[in-house]
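What follows is one chain in structure tokens, specifically the form predicted alone.
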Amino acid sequence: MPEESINYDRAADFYDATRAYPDGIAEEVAAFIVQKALLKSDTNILEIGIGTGRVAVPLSAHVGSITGIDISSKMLAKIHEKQASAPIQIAEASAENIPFAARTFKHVLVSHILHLVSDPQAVLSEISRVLKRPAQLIHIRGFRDNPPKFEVVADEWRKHRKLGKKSVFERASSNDFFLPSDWFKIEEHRFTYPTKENPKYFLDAIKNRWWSTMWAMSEPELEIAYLAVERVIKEQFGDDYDSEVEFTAGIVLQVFLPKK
């Protein structure tokens, strides 16, 4: 049997709450994007994933209109919940089966979605058929420069956490989906932010299964992890968990244009 994308449906209530940028951040993102991919207010964008818009809200008070598909109806149903008037469309479907005739988009935006398809070759196949000519992919991930005693617990859950067949490539070498017989990259830019993070939050994400990489782990296994995930960070903070820890956050935006 197929392995299948993961739906997002388990995380739609407490997504924007475990995934939020710190307070004004989104705008930044969004004038960042805009700046990078140098894209107009008249400009039409395809969103592969759009979930509870975190990207596509404040992105779309700068460009004409943003239509976005997801497979997770509780995560699309958030979007309903925050857009106000933003001229955001969604329909629920899969990456994998995009319901928009050929050459329809000169501009995609991917973020953070392909470690999450079945077939992430099958996506960007789907994603060059819809684009027109001349067209340009936005594709953006996410990165975080973990201070060294976060980088130790971070190591320890590492070993602990289960990754499925779609996961296999880390958000650092996502590079790899684009295959250089189909895809140029023409551009890359990086924007940094500070935020704060505590013990407190590494451990109730282990144990409430925010990630991703938890869902298909037993309860055993999650137990095994939670409990040597905590050690280490008694190790590294004693038992001050709730002592913030600043770092640097950021994205990585890149533009590919198709070879086809």
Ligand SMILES: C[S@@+](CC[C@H](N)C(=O)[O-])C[C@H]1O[C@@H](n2cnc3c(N)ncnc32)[C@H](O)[C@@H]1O
The other form holds:
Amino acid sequence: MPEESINYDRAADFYDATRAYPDGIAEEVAAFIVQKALLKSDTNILEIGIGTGRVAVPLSAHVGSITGIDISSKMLAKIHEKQASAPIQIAEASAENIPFAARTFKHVLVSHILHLVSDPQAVLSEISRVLKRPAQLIHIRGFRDNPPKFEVVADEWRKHRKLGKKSVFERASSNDFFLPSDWFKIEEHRFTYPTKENPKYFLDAIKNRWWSTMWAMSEPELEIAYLAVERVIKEQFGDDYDSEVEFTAGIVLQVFLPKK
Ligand SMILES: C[S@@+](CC[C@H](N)C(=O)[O-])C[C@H]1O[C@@H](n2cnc3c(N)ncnc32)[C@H](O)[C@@H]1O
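Next, report the structure of the form predicted together with the named molecule; the form predicted alone has already been given.
Time for the whole complex; same chain goes first.
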């Protein structure tokens, strides 16, 4: 496993609680993926970086089976703790070295992983290797339309997050990974849902190192970031850290076909 890929073992116990979709939305996201990627009840899917099955567990109700790989054994262990009967096979393996023969899967899913791997192009070549022809790569990523006050807070955080050699933010945005020479984009759709969060969430995230951008930061760096973000929250919200702010979040789904 390349040392720069970001293993989520340390997040296994808080990942679902801190990244969960609002009630009922995970099921809607699954139905949206099925509809837009034309999945069927006998479709077999390979998910790269399946994590705790946040996407795969609800999706597995609609398809024949899902095979999931991940470098984090602790994230993988959560899948069947959540739903023992889910038709999901798991393997501890790296996206850079997918443990399946060439041309094995007609559908590969990637969700929130390309920005975490050491070499996204190598991962995409591996995915292309295990895809049958014709076949599709389904790529999903989340987005949030931050309300203006949250954007000011987020801007302050961006000044502090670690920009060291291993920072995920020195890597391109995941949209830039799909080279037109290698992939046809045949679909792109957005699914949106209402959500809410309070300003305190930012502070809890920093204090508890919930986001992978915090994992390479030293304690003093994190403390400085916390104080700076707290100051901006005070400017924006006064002492009212607990009031929920409503906004829209969503996912973008893209479907790519390998060109070669
Ligand atoms: C942000 S989580 C996303 C999990 C899931 N796909 C989702 O959307 O909730 C990223 C996952 O990718 C895994 N990961 C990171 N680098 C990897 C690699 N090179 N090979 C396989 N898995 C990797 C991490 O361990 C983590 O479980």
